[in-house]
Protein chains: 2
Amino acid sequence: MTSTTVLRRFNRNYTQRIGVLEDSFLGLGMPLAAARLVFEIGTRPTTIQALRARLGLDSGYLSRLVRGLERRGYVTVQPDVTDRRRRVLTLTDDGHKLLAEIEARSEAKACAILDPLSPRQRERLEAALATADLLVRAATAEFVRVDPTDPLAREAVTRYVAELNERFEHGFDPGPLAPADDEQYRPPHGVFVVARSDGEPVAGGGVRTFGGTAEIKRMWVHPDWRGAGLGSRMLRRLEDEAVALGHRVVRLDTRHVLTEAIALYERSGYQRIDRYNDNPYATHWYEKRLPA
Amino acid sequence: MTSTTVLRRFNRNYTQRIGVLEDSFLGLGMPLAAARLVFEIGTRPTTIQALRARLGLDSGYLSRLVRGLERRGYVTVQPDVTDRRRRVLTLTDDGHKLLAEIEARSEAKACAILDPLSPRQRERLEAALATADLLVRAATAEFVRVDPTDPLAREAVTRYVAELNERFEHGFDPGPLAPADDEQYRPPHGVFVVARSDGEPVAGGGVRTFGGTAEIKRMWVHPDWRGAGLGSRMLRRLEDEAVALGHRVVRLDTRHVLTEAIALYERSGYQRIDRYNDNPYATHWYEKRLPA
DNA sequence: CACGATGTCTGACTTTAGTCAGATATTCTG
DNA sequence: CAGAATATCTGACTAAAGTCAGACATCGTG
């Protein structure tokens, strides 16, 4: 059976006796998708912006829709400070008590759901559905080219310096960060290419021309979606940007501690070389030749 | 994290980005819930009925559905010759070249979400997924009890001497059926159980009087649904019902051969004993002493 | 063969979900 | 500061999905 039989397979049979899921905000006296925006306003306050982008809704629906929430008194709405286009919502506290009816009817009907299973059926089924939650997150994770200065980048880039920071025996120090920095990661120069998944950065990643070869560098992918090959599909569209800038040969550098990273470019076919830089944090230095 | 939050996570992130496959039969010109009927009229011919049970569906909206394939010359309704309320359908020519279509785009749909995907982790997926698909069918699977009589324990009944036939050295045969062995599974003698998934037997077994204490017969669990444990809560369910029925004491016998049952009983606490009848296929003798 | 149950159909209706074309206010860019 | 771009809102519309009450034919049972 191919992988796409069986998702096929299991999208018919889940969507069929789970989609009950959300049969349980029926009798809330609103719409389904009302209730979702409940959940999502919940979670953290949001601009209506963020919403249209995370769910995906017309403009003209979502209005509609937060405006009935408005209604009965379950959001408000205000102007955001910094930006007086945008307007954020937060729930009042009846919505939070709505919140509160929605998320005991999920996890009621939840429970039934997984009542009949054994504690070790149910473990097993917590642990695909959590394989299967990452592959699937990771899968439709929309890898893009952006400008070094847009805010996902620099997300990127600051989660990525932090965790060096902590896993280097004595920090990471970036030093300062001029703006010619950003030149490097912009054609022609170089690129920087992040994995977006519900407007979030999941992954980032950028090449630059150092010594006449490309250079991949500051390489980072989100803790929680590790282990599902975001980090090889970063590397392979990296080279292919190193490519496609007319580079023949790409080089990193990294650290021991980063042993993962380590053990990545190995099996992608990084060859181990001599100091090529005089970055004090590394003590590996990889080489690969890319096909044309 | 708990199972449940597990499988809410799970279900909005899925929902969110595979619902998508749905998305695929937009385009075609009709309703999505007409092409899903025209997917499960191909599969196998049906009647109206058994459409109405399998996809939950009221009689007037999917009289309307139906009409509405009809008149397209997608499907031939004909009033089934053993019922003539019931009306079977069956796809015409062009109803099989609507379904062909509908495959081919849930395919690219799903090709395209797994695209991104290394074979590695496609396979952990599709792993994951073929899991959590047993599992979730399991889980929602029904037991309910039925008369001996009744298709559903037929079916199961008639499965399990198959299984049987084929797997001891020199076959089974069970003997004359005599309407006498279906009183013994009426109350008050005995009960007899089925789990049904969509309106399909996937485990059967039967509770009957014997020498003064309960026994347990016929267990048989769909051998596609092995491995989810039905057959513990079929087990647990009989033993319930042995003891509605007024018993203190089960037993049951099989054969060397049937390693799974003989390890699933001797997980569920039944005790080894003496040999308590005249089967000749029986090997193994176990009895347990019921809880009030 | 009467009677209740079953299977299907019809008409009249509602809700949900969504689309699309502008209108308006605010911010950014040169 | 003009003009483009962005964020939201409004009105007018559609299609899909589903509900409900009742009508009608057929079947099984006593």
Given for the second form:
Amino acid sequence: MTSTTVLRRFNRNYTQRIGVLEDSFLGLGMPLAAARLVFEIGTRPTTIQALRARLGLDSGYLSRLVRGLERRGYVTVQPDVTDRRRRVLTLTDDGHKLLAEIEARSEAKACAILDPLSPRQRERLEAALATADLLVRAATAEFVRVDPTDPLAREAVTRYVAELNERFEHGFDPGPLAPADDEQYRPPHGVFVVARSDGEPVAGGGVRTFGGTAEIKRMWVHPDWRGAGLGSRMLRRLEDEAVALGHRVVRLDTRHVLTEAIALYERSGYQRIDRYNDNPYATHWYEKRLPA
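Having seen the form predicted in complex with the DNA, can you show the form predicted alone?
Keep in mind that what follows is only the chain, not its partners or any molecules around it.
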């Protein structure tokens, strides 16, 4: 049995058992998509634009769903006071009551599925679903070029710096960000790439021209997403970007405490070389020749 056959069979069985095929999801008098919007709006402040990015819904379909919830008194739509072009969605009192009912019925549905299983079987199912969830989300993450000043890029770099500061023995200080730093990650000098899922950055990295070769910098993967191959995919994507920029050699540096990164680089064909830069935090330097 192929992987696609297993995945498709699981999709058919699972969607049937949780009520996705019903017009009235959980007996609430609305389809799953509308119930999901109530959940998303009720669990964190959001806008139409953020919902569209997070859920990947067609703008026309999303607008119809929102108008339906608004007519039924579950949602209010108001202009954002900080940007009149955006519309902020909030739940009404009735909307919060509906959200509580959605949560209660969803919990009851989950319990009905789990009740026949033994504790050991539940542990197996929990582990299997957690792994499946991570791998499916990682497989469907979207890799996109972004400007280094884009909010997604800024968030990825901020998280990257925070992690290095935590893991390095004496902390990490990248120094002030200058306009020239951003220019290094714009064509034709370089590129910045973000992997995003549900509108949020889950990995990022840049490649720039340095000393006549390409250099990979600021590569980061969200801790919750590690072990799903995002690091390898980001590295390959940055190598492809280096080739597109006209380079045949790519270099990078790292520090000895980043053992996972070192293992990734060596597994991906990078060879240790002598110091090629003045990065005071680096202890290991690598190089790889790229295919034409």
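Under this definition, the rigid core comprises the largest set of C-alpha atoms superposing within 1.5 Å between the forms. Here the structure is a predicted model, which is why all the values come from computation and not from measurement. Residue numbers count along the first chain shown, from 1.
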item: Displaced residue check between these two forms: residue 56, CA, 2 Å or over, core reference; value: yes
item: CA of residue 131, rigid core aligned, shift of 2 Å or more between these two forms; value: no
item: Yes/no, residue 155 Cα shift of 2 Å or more between these two forms with rigid core fixed; value: no
